[in-house]
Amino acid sequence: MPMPFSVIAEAFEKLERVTARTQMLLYLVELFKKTPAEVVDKVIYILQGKLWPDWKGLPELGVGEKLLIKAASIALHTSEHYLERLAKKVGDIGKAIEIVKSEQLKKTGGRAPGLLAFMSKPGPTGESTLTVERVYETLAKIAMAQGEGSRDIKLKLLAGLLAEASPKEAKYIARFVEGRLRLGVGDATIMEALAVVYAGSAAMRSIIERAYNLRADLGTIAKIVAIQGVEALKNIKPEVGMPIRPMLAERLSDPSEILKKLGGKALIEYKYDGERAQIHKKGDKIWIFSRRLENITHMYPDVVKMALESIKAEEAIIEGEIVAIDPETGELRPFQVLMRRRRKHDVHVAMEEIPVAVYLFDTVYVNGEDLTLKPLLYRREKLASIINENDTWQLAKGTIVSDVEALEKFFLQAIEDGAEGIMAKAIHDKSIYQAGARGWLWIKYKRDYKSEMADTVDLVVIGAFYGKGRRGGKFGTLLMAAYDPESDTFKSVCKVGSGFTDEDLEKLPEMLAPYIRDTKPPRVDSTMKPDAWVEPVLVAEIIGAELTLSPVHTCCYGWAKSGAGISIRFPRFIRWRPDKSPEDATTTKELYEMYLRQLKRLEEES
């Protein structure tokens, strides 16, 4: 049986009001139990606020606010001016459409007004016959409409959809189109709900998560488990053209502790200050995916050329760092220089102005062989065997060490050569590639450790405060949070108001606007109330004087001392991290371990 879109609209309404993750999980379980296996992928995508995974590189909807309002005015036979005024009054165009449509249905007995009445099929109480399939397919047609005449096609399709929808359905269709769903549902919570419904227990989430880590398409993974069962997921392997969620590293500032964690012996490599890239090759086809799994192939035609010329395998998935280099000296340039390529409209001009080199450090798949469960040295040898090296395409500089002196010497050389620091990696028999996970198989040791707090941290914006004096009337301070993967929530750490340039502060309102919420987002855990809540999306790099105990912040609350969490003293903004998703941010566990190491250092110094 087709799935009524009203089921999704009702679920969205519940999720929008929820304040606890446990309740969110129950609503998702309820939704998936009502979802036919054949459309569970579409339901997942809609929940994520997208039509397909970002990495597919397919068109976005391409419907701006003005076109949405015009479509709604046609569907409702109402003036655009009236809808605009109402949207400003109630907060968004989706709510405005719901109000107008509800009022009209009361007057017309369930029929849509105007010339498009024939397009609407709601009953006397405003129910519609829209299905999930119909809504998804129509939205996909809107997205795929490109070129001359596409605006009229988008307008007609969207107006028809809004005309046929019930008031509640129309509200969420409009919010989806506008990119304003903001339900606060994370992938981890979705996977847990899928495990409950299709695998019988939340404990089975790990199997779903591993499959998702190897094939970063939660809709596809959900459809496999719904139709074939959880056993089918155990045989999932990487697939060329479909990104793998990257393995992540822990961080330490003590070389002896690094070696101890890695079993006394490790491969250490330069940690380049560039853009991490996952490069896929199949025949003469190349894909390049960012750390956040965005398809960035079009940004790097030079890297595509390098890959085609230098990867000898017919099929391969390899990882490396794309680094900006000085065209005259060949010296490494900082990350900020590379990011200027993103702002250039003509990629070929950018390519000439900011040339790059690629430093490769891993491979997870070669000619049908899944390497994710193979130890690092095996993967490294395989990588070396399938590439031809040259000045701009080579293995990351590395060596194997077993003593602190050698590690420190290599670290200092890495800094001298323009790297951020080093990556220390386990080389024992269990040094597998942990896709999508952070663990002690890889450890970062950066130059930031040599000053102030032992390390910079990556935190997520969850709120904003208005400033005083020169910043009066504008946002001047941000409430920052760490990610807790166990609860899939963001726990407050500190307020940061220093380190911002005037330009940074001018851009804040525009950056925050799409994510401002009237109420606390369901995945946010904070007892401190900001002037404005912010959906946890934006990641920033932060440094501070030290980690300290705090009675007001929820990060690691009660872990080190009853009634206290962990905060950062004198935090300072360093830079935005658009290459990181909120789930890539520093975790609560990492902050706690950093705090314990700080205590140990202080004890030793005293």
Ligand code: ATP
Given for the second form:
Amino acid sequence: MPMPFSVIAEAFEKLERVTARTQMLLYLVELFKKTPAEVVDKVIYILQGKLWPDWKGLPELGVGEKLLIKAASIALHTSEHYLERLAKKVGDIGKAIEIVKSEQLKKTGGRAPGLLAFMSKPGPTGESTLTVERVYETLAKIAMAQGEGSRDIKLKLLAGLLAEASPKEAKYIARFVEGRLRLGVGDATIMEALAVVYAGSAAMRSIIERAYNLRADLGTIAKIVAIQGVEALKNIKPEVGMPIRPMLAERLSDPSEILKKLGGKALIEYKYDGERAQIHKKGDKIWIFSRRLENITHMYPDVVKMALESIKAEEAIIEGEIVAIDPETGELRPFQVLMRRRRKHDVHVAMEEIPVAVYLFDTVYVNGEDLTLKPLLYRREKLASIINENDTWQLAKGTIVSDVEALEKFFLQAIEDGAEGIMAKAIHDKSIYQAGARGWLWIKYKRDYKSEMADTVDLVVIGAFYGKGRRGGKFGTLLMAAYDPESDTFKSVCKVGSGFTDEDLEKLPEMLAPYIRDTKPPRVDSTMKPDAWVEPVLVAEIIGAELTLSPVHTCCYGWAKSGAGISIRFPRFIRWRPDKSPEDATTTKELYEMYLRQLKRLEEES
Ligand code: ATP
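Output the structure of the form predicted in complex with the named molecule; the preceding block shows the form predicted alone.
Full assembly next; the chain just shown is listed first.
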């Protein structure tokens, strides 16, 4: 049975209005119950505001605002100018299209006016016969139309779709095309809804999550669970060409505590300050995925060449850090230098100016063998056995230690050599690769341990305030939040107004513009009300003097003390982290643990 597109449009209308995450979950469950198993992947991609996972590297829709207005004007037989003006007045083109379409339907008793009347099938009440399959296929065709004449093809297809749609459907199609769906639905909530519908209980989310961690394509995973049931997900292995969600580290700033946590003995490695790269190889094809699982292969032709020359296995998935190096001395250069590569248009020029080296630290798959459940030293040996090392392609520098002095010495050497600190990793029997999870099997120990706040944190922008004085009328302070995976929400931690350069401030309005909202986004949890709400998307690294209790912030509210959350005193902006997604931000649990450690330290000192 095909699925009417109206089901999606109705669900979106409800989702758009929710203010609580529990309500969002209910609506998603309702939507999935009405979704035939064969199209659940498409419904999920549309919910995520995309046609396919980003890492596929397939073209985007390629429809700008102008083309959308033109298509709408053809479909509605209205002037572009009128639509543009109306869109300005009501806030967006989608809404404008919906209004015009509804009025026309009222006048014409169900049929769209003008030349395209013969194409439009809506009945007297404005119901359309559009299906999810047809909308998706048409949008995919629009995206795939490339090169000469593609603009006309895109225009025709989109106009046809908008003509055929009901007013409400047309609104969401237009918003999807514009990349402005902004439903604020997170992956974790989608997985929970899938668990309820297809696995019988929200508790089964962990099985779906494990499968998603090994193959980062929620559409495909949903289709497997919907068609074959949850049992089928239990046997999923990583697959070359499909990114696996990265394993992450906890943080500590006390070496003896680090060793204790890891069972007295650990592999310690340099923590290189560059870009994480998940490198996949199959025959003579190479893929490189970023920490956020974007396909960044095209940005690193030099790394592709190194991988082809130096990975001996036919099929492999390995992980390492790409670091900028000084071409003269081979010394490591900081993260910011590497990020300059992203800004250069000509990758070959960038490659010349900013050469890189790759330091490899793990492997999760080699020639059909899933290594994720194998202990670290087994994986490390496997990694060593399938690569040839040279100056710019090496195993991460590491050693096994069991005493604090040796760890400290290695740490100081790492800093001296330009690394950010060290990664200490468990090597016992259970030291598996925990895809997609932050856990105590890996612990990072970073350089900025001397400041009172032991480490920087990564927080998500959820709001903005207008500045005063020199910054009057412009955004000068941001409201920042930590991620709470349990509730899949972003909880406020602090307001940050210092640390920005004039250039940072200058760029703020443009950076924030696409994410500004009139009302609080549903996944944001904050009692403090900013001048403008911001959809939780942008991540920034923040440092402060110390963690404090605060009655106004919702992060860890009531955890350390009733009536108080955890906040940061004198927070300072350090840098943007475009390589992190909001769900990669520091979690509420991590902040709480940092707070407890700080308390312990203060107690010991006094
Ligand atoms: P950070 O903000 O400190 O870079 P993160 O949140 O990106 O951390 P974490 O898991 O906390 O990720 O820290 C591990 C990160 O450090 C990895 O994502 C990787 O990019 C980098 N890294 C550098 N050297 C190593 C190494 N030897 N082993 C593992 N990760 C390393």
